[in-house]
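As structure tokens, one chain now follows by itself in the form predicted alone.
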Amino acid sequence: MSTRKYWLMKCEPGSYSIDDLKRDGTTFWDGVRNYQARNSMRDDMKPGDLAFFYHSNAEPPGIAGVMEIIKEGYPDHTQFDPNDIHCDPKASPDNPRWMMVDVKFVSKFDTLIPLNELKETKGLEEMVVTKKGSRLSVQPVTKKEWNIVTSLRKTK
């Protein structure tokens, strides 16, 4: 039995939000085009891991809820679709470059935890999302950080 890992995964709420995930129940997390994020999904994420759903490019940006990884990394189909904005002409089914995982809704926080609150919370100084210039769409969260963040909000 492997130890559960924790993550933060960003998505623009105009594209897909925590409410969309709550409605759908499960979805695939596609369109990630950063090698470090891809490597986390390909090599490190396992079913049973938990992730914060982070609304990025929003006012304010912040953590909206929790989801669970339910399927480990597999090739992202959008890389092969010439009509998709995430198409990668250098990728092929024989040599995929980009991965995705499947997630399921766990809970929505009663109110968003805005980035400025995360930055002001003792114990989160080293959390990746609070670092200046942090743009990584999939990032690890320590168990200590997870516990601090989840203590900030109730869930629905």
Contents of the next structure:
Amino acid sequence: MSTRKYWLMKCEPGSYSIDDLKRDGTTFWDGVRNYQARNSMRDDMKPGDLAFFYHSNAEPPGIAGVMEIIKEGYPDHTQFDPNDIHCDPKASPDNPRWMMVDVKFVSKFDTLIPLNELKETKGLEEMVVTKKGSRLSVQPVTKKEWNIVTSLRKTK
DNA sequence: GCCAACGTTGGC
DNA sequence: GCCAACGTTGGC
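Please give the corresponding structure for the form predicted together with the DNA, as opposed to the form predicted alone shown earlier.
To see the whole picture, the full complex is given below, headed by that same chain.
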């Protein structure tokens, strides 16, 4: 039985978009500074898991494509870099506070699936991202929700 | 341990 | 740019 899990990960496309990931092939998912999201990456994400790439703070916001986790959680180096906007003075290499994972491009949907469409889609009422005030940047997605969302678009 | 103040996220 | 919702901080 497969133990693959499903996720949704947010990023502002102005800083890094699905097209950047498609170009790069792989990247590290740095800059997460929320404990719940950190715990998911540290404890629950495993290579082989799949994640939606969600464009937040975008016009419109929505799900842009799919990526695969290829490396489990390890310390996010930007927390130690005083010149980085994500530097955390309370973290040290001996006592890292923040984690990241590596991801790989899998596919891009032919058109973005906007948040308002997700909210209107039957079966996604309990999906975390469709809930009002949901700010969590790394969210679990159920297999049922995953299948519904992926059925909404072709990929390219 | 409570909770007010503050900073951030992110849709609109 | 606004601001509601939320998470974190720190005084007590």
